[in-house]
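Here you get one chain, nothing else, as structure tokens; it is the form predicted alone.
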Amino acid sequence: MKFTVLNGSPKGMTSVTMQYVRYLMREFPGHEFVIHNISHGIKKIERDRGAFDAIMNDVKSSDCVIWGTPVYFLLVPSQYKRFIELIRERNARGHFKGRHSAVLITSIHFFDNTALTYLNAISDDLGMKYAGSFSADMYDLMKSEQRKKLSTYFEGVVRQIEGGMAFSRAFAAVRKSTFRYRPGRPKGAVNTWNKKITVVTDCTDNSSGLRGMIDGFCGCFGGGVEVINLYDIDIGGGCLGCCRCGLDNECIYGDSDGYINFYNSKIKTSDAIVFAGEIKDRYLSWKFKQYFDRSFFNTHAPSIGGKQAAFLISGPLSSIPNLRQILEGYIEMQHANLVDFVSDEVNNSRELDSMIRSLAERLAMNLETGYIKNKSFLGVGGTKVFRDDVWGRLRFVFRMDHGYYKKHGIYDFPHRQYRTRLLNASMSVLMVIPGFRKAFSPKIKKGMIRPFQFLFKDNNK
């Protein structure tokens, strides 16, 4: 069989992900593997139609396409995202239709689920037969049981193709609306409390509904809101995955482009950031992905902590819960406060006026009070993944993270709770005694609320 591997790593064949592909090539020599380094060569693929067509020819002649990629900022790298957009822009979906697809992802299991969901959905949208995924930790290949699991997974993909098995579609098609929002007259200026509000957008069409949403939002404040278009920022390229920033927060791009200065002088100095973008396939645009990826020069430490955040999105947001989860997870991991999402899928300008006005008022209210909501599992679980890996195997690379985590108490491991450890040890012994366990069980419910009683002493008198 012929397998066309679309490599999403900007590092080309020196990537961790491609070591897994190399292993499959060694273990299964009877199959043909053709590798295209998509992210590494994205500028040529954009510029040279012949290079793009060569990839499409291999896709069309293959039995299976392997989407092989690392996870960057809860999704695929921006360069890979650009390639996926090119497939649509150049009407090349027919090359993928009917082909089998498989996904091979490497990461530290930080939001690998959202990246997997995205590529599964993209496969569905391209009319492919999705044969499953393999999500590996960076160094799983060093373990014999994981090598066996990878081989078993690949054998399963082959058997599915050979057996002509039927595949169900996991994600419904996303239907785009033709509605164009036109904002009404603002009702009066919302108080900004002398705070800096910045709108970040990639909007290039002044007649679009997204432009209307931006104008409507800014109009709520009567001016004073800065709108920054990502296309006006000198961004030389996407994140290269070199991890040089882990040592001292110095990006390999340095001063060769304008991104670092833009982020430090505009984003970090804002009190509220509103992201305004249009849905492209099942995410925002590749330009927004490039923005998020390049912010990794701050590594795993939050760079917009304590700020208010909101999203103005043109497109069917409610049809893509994975996108909402990605953006929610991003804001929580940044220790910022997500005010809300507003999308134009309501298809009613008057109703959208009210929603945007409400968003502006709630954002201003939070700017006044400084409210930051508690994290959900997205932020708590994600922080623990980073905490454990930065404490362990990634510490020498991500020195800046290690220092930040120490200073801000993120290393809150249970081993420091000596009192709890002593209690657990003694109670574990007592709980094996039948008489003690019988007497203790009825007290569990009241025991769970006993720590709160000091709050209600006056009520108990």
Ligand SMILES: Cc1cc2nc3c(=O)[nH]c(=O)nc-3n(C[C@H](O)[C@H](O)[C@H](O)COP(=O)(O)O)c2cc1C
Contents of the next structure:
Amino acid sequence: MKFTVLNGSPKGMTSVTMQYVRYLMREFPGHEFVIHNISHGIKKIERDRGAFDAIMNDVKSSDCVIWGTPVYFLLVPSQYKRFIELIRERNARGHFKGRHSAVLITSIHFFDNTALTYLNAISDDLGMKYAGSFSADMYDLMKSEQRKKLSTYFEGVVRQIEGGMAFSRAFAAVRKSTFRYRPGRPKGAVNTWNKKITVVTDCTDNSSGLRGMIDGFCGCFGGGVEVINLYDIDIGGGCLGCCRCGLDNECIYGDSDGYINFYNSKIKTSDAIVFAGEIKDRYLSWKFKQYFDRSFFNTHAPSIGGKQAAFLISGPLSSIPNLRQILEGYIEMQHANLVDFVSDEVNNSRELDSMIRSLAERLAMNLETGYIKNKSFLGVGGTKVFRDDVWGRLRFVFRMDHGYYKKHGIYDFPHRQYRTRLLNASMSVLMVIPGFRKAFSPKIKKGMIRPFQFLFKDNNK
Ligand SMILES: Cc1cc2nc3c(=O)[nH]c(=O)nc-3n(C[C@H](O)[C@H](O)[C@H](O)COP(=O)(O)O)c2cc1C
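Same protein, the form predicted together with the ligand this time rather than the form predicted alone?
Starting with the chain above, the whole complex follows.
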């Protein structure tokens, strides 16, 4: 069988993910593997139609396309996202249609689920037969049982293709509405409390609904909101994945482009950031992805902590819960406060006027009170994954994170809780005694609320 591997790593073949592919090539010499370095070669693929067509020729002559990629910022690298957008822009979807697809990703299992969902849904949208995924931790390949699992997974893909098994679509197609928003007159200025509000956008069409949303939002404040277009920033390219930033938060691009200066001088100094973008396939644009990926020079420490954040989104957000989760997860991991999302999935412009007004008012209210909502599982779980990895195997490369985590109490491992450890040790011994267990069990419910008693001392009198 012929497998065309679309390599999403900007590192080309010096990629962790590609070591997994190399392993499959070694284990299954009877199959043909053709690898295209998509992210590494994206500039050529964009510029040179011949380079793009060569990839398409392999896609259409293969039995299965393998989306092989690292996870970057809860999705795939921006260069890979660009390629996925090119498939649509260049009307090349037909080459993928009816073909099998498989996903092989490596990561540290931080929101690998959202990247997997994205690639599954993209396969569905391209009309492919999705034969499943393998999500590996970066270093899984070191373990013999994981190598065996990878081989079993691959054999399963081959058997599914050989057997002509049926595949169901996991994600319904998203429908774009033709509604175009035109903002009405603002109803008087919302107080900014002298705080700096910045809108970041990739909007290039001045007659678009997204432009209307930005104008409508800025109009609520009667001026004083800065709008920054990502296309006006000199961004030399996507994140290259070199991880040099881990050592001292210095990006390999340095001053050779304008990104770092823009991020430090505009984003970090804002009190509220409003991201305004249009949905492209099942995410925002590749340009927005590039913005997120390049912010990796801050590595695993939050760079917009304590700020207010909101999203103005043009497109079918409510049909893509995965995108919502990605953006929520991102904001929670940044220790920022997500005020809300507003999308243009409405019936008329007046309805959207009020939603945007309400967003502006709630954002201003939070700027006044400094409210940061508690993290949900996304932020709590994600922080624990980072905490363990930065404390452990990533520490010597991501030195800056280690310092930050120490200083900000992110190393909150349970082993430091001496009172709890003492309690666990003594109670675990007592719980072995059947009589103690019997006497203890009816007291559990009341015991759970006992710690709150100090709050209600007066009421208990
Ligand atoms: C910019 C950047 C963003 C990353 N984002 C994530 C992430 O969101 N989730 C995760 O689990 N790993 C993330 N990683 C780790 C990579 O996914 C992981 O190291 C992967 O194995 C690298 O594969 P590659 O060498 O094939 O590029 C990120 C790494 C970089 C450089």
